[in-house]
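We begin with a single chain expressed as structure tokens, specifically the form predicted on its own.
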Amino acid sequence: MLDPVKISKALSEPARYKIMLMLVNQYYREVSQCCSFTTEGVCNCEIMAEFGMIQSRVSYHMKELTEAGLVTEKPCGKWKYYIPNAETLKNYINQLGVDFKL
């Protein structure tokens, strides 16, 4: 069920909105070849590289949006790839304008 109140939370932290756009921006390109792996989504490897974050910071981080729904995370290896939950994003959307009657 859609938590909009846990979705807003979870976009509020600014390292989190940034690590989404970035998921959204760059899931939409080709499939990644990152880690000797290839795979659908965004390797934490490169989250990591683009905000200069150390591996447990990213963790925590998406830790939050997944929990949020914001983004499923695929383990391949050591390593995990985020996919950005796009249909969640939607709802997310639709239901503020809903709810402040936009």
The other form holds:
There are 2 protein chains.
Amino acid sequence: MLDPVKISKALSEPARYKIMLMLVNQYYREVSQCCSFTTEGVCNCEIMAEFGMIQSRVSYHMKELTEAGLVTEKPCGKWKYYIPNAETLKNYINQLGVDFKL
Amino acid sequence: MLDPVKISKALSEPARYKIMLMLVNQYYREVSQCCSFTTEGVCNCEIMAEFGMIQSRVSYHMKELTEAGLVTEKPCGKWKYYIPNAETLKNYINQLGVDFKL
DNA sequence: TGCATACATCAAATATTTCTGATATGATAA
DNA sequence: TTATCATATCAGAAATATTTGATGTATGCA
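Return one more block: the form predicted in complex with a further copy of the same chain, after the form predicted on its own shown previously.
Now the complete complex, all chains and molecules, led by this one.
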């Protein structure tokens, strides 16, 4: 099911942790920076701008986060929006509690 | 203070996660396998035996766990016992909750 | 249609982590 | 003391992860 080692690894990269923080804080806004209509989620190009990262690097990290289940992708035309997956984070925390008897 | 990225990294290695599970489940026993008296904690050689790992490999991983604050060392003669640090795990979980607004 | 934009993917380079065997340190016991 | 045992540390090898630039794919617009 949920693999706490895999999620730990996804969170263990500083750039990825920062991206997760950004997603959590900005994923719901009135007006998106890219699409001309209201939407939720943060797109690739916003992450590039925020951290000064090149496009392929952002893509790589978003794939890692998505494969760990920490992020959900929402394509929107030629853009792609990312939404943090609170369920996975909750399950991860819960699993740690069970595994380590907290 | 507490660095969630560092703790994630410590937990992101399969061998280390398994060692943490072992520590949590065995750190308090009536009779130690190594010392001739009752003690708490699991020693290096028990971890070696449990997972079939060589000594330097166990030492390496225990150092990583200790430096992340996940384990506390308790020297006992020529042995060294490791005790899981529940406080760090709790703080880690708490920090994730704050950071990701759970 | 052709062009521009956004993101994905690839291969190569670089960086980092993990593993191993050798050796060092420190404690115990004869 | 000397021998032995448990653990630490080191240097090199091996394995993995990350970064980059080039190229591919798909969408939207003129």
